[in-house]
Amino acid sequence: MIDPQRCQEIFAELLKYSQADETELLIGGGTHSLTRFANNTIHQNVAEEGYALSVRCVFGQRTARATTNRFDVESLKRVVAEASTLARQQQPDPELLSMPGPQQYEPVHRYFVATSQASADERAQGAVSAIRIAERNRQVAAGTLSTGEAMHALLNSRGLTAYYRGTNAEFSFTATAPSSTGWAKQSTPDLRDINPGELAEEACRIAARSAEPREIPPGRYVTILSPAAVLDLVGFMFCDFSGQALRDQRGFLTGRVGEKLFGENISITDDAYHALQTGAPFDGEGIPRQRLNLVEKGVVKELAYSRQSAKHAGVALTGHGFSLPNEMGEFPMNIVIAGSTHSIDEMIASTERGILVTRLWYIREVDPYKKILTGMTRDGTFLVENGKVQHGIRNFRFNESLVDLLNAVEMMSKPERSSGEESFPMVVPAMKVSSFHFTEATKF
């Protein structure tokens, strides 16, 4: 792992070869190890370690970046020369700001030795314990257990130095029965938080419970969404919580900041320092990440800003920019949706007739300005009647507006760190909504 001292040494060497007005160094990478299993057998174990070095040079209002994965002196000379040549060929950017100087960062602790030093044997033991549960249930297991650590450093010629190191472990498990499937997944910086056996039991229960799924008519139903399903839906809207998106008028929040768009019970923050969040306390420009009150009791309150978009809007920096140059602007990356104290069992018990959704996939935007999404359910979809899960049902395709969805939330669980199919991990609750539009049953 490249430590802060080594980053300083590399940057000092780079500066010897740079004639630019300003020079920036990004270094990122780490280790990643994965054990994969299918058909109740471990069939793959891979491990890799790699790092990339990226240099940005500025000449007046011109800037460009070049990247290499080689760290010898000749490669450092070459990447500086490439960045310099590219920068001189660019059109001037009248909004380009000087690089920021030194910053103060709030510390975060997201590095765990148990994750960083996990061996292939440890991952295999976890996978085997889960596979044995599938075998006892006469089901077939497939999935992955991965561990790794990553570092990210940013240094510039104005004296800024930022460094982050963190670990991540993830377990994903799919159980397949003759006519149904079940799924469970967890990600965390600390491998010791993951219990593969418990997750396998959950997936196997879902598969057994949804056996021989029946078809019911499409339509609007009261729907209970797992945290993973909530995550994959709402994840589509946060790129619009951006000063640049508002400036470009390319999102559903255009002209609506300050309005009450969602239900009174919906409050959303962006908090890089939340106990269940991960990632660096600084953005791609080296600015400290600020906590944002994105939505308060249904009202859109704050947006994420990069340095450039903040200056244009005349607002304070929020620390949400990406590395320059980029066309993405910025958006919040540490989403926390406030929940309540209801369990999914309580949501089921309170439902006269509805649908319980374990997971969603193949989600796409139909209308980015109205935030209408389409997609399908998978790995356990159930009919709920008279406060009980009755049986599995055929998977549905859906068509739903996120604005309507977040106006229809009746009950929520305690928020948890969740990982899904489409979006980056978030801290979200399960939700019971009064209406969700299922348009047709799928063929499987």
The other form holds:
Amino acid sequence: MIDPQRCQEIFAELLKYSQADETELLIGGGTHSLTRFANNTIHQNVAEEGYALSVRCVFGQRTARATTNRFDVESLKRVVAEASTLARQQQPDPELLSMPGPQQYEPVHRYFVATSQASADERAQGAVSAIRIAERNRQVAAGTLSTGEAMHALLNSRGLTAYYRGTNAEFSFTATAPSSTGWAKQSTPDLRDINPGELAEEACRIAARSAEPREIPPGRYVTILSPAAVLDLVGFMFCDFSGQALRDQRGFLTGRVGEKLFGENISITDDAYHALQTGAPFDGEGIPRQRLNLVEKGVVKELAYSRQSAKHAGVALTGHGFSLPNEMGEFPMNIVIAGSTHSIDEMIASTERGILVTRLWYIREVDPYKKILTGMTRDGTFLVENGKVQHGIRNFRFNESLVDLLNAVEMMSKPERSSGEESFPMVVPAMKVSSFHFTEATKF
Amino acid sequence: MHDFAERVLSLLDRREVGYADVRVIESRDRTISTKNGKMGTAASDESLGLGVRVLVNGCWGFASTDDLSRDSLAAVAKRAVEIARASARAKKEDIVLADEPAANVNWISPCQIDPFSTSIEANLDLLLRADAEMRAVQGITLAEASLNFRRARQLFMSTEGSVIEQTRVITGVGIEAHCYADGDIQSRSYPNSFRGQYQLRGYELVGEMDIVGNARRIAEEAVALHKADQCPQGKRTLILDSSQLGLQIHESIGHPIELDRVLGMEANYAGTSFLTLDKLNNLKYGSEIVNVVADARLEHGPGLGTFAYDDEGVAAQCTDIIKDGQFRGYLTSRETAAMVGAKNSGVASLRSGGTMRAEGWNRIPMIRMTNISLLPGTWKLDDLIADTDDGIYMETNRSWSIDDRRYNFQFGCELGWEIKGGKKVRMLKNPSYSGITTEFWNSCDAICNKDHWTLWGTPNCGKGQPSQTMGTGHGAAPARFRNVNVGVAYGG
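Would you generate the structure of this protein in the form predicted together with its partner chain, following the form predicted alone above?
Everything in the complex follows now, all chains and molecules, and the chain you saw is the first one.
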């Protein structure tokens, strides 16, 4: 993997060719290997290694970026020339800020050799152990086990140097029974935290429990959402917790910052330093990430800012900007939702009639201001009656407002690091909500 | 490129490796965008890398790298073999590939004006003029415009003797006008939502789309939507414009016909399909006027699914998917064609349909949509509207969702028009509709003619693990559907 010393060498070489007033270098990349199985056999097995270097040049109030994955001298010259040409042809941006100087970063340790050095054999062994569990349950396994390491560095001509490296491991498992399916997933920087067998057992239990699903009418139900379902829903609102989004009037927080928008029991922070979080302690401009109280007891308190949007809003830097130039500005990506102490079993026991959701799928935004989302349940949806899971049900389509949802939370579990499909991993609790609008049922 | 590919193939021990292919890809991208009169993004990207896919002991292995030094190429060849050996730990059956003749081809997609030959100043000037037109309309709070260019040169070389070089140029252009007022956000896009129209063409597409000439109209429509009535809820006759119908085809025909999904290979992520093997030639997918093809050939048009050969060396083909309403074909690969042929000879062709595509050098090819198109019908759009007594016309996608077996879908559109007595009588905001795939396609009773047919580009189709984004093509003309559930997305 490219180390800090090599980054410095590349940047020194790069600066020889840059005539720009200011020059910035981003280097990112690493390795990623993924073993994929289906029908109880490994059917895809891949590994990749790649790095890209990206140069931003500034001439006066003009800037642009060029990227290459070639690190030879001629390519360095070419990428600088390309960025310079692009920048010189821009119109001046009166709001463009000079690049930041050196910064101090809070250290984070998110690199584990057990993950970075995992072999194809180890991944295959993990997959095989999970497949065997599906076979013992007379079910069919599909899923992935992946490992990788990534680095990310930012250097600029005003002396800023930032370097981060981390590892990632992920296991996802779908168990298919004759009439039903179940699912479990985990992601972590440390492969040793993942027990494929336990996750496979959980998915197989869900599949078995939801066998012969029955159709029940759509409507509003008390609903218990797994942490993965919660994160896939709430993930659609964090791009609006952004100073630039507010300025563009593109999100649901336009005119609502400072309002009590959600229930009293909803508090959300963005915390890059949380023990269960991953990622670099700096943003796309090299600014240290700050902890943010996004929502406190239901009140929208703080937003994420880039340097430019912070200046426009007249607030302190938060360290959430994307690499420049970009259209979106910034948003928080280290979400931690405060929970409570209730277990999912307690939520079920307290429910007279409701729905238990394992996983949501294909969620899309229907209305950007009401924040209505649509999507489907999948891989284990259950009817709960009289405090007990009764049986599996056919999957539902939902149309639900996130604002309404977060005003209807009755119980929460302890937050955990969770992974879904529609959003980045977060630290979130399971939630029991008093009303969730299922609008149609599908055929299975 | 040839040296890199030849070197990797020469490093493989053919006593162990039953089959191998190498793809070397060199690509260049340019993205220019503006937002509210200012530059949004100005970025250029180039990439060169290599991926090698091997069959060892009947199992796949794949490895890729962007380090093309001799040592690295040796390492990547070795890694691919090691990975394939590891795959054998969970082997059930040997992977067999359907036969395919070797090809030696050099193909370049037609392109009248190389987009990379155009100046950044000219690109920006165009976008800023469209931007100014949109913001000249009172009430527009956010105007966005973008251009995207891509040129990818790919060399495919296999142990079966194929040497296929292809260069594809893609151009995309689009504008969006947004209006926030009184706790409501309304938007209009042109030529399509989510960054516009994309085709396998050069800069000539940009000129034809005339974003400046359409900017004021869509901005006025975005503002007008605030005063429009809410789309009603209930069973209605529905007419879809061609761009929305393109996405309807993508989600409710294109994905379920992917044979890897049907065979369970995507069960953990993208899902499976209701089109189980018993449905082939045995399902009335749509009404008798519904004819759908998967056509990757250039004669179908310059779509994002147009090429000469797919990414495992199979020539572009046209496959009947739905013929006179009957389900007739899947999207297949060499592996899945052989699997299905072996299981039930006669159910499907033993030859691959040529649909294997990879996002880049660092990804393994998988079954992807080519150009999945609804063939044109006979109606003129004006006649179709005049023939509709009570219905809703919906334009331009705003949201889309479908279940993991592709039965139940729901789409939202940017703008609707209520039709009464054969005329558009009032604008409707927040239009949406939902349904079950086969019920919907069987309710189709009119399709407009080729004068209204457009080959749309969907540049952002996601599938696979690791995730791959692919461009697909969808030809469609406006069409009418009866008894469709509308308005449920906003229903109480």
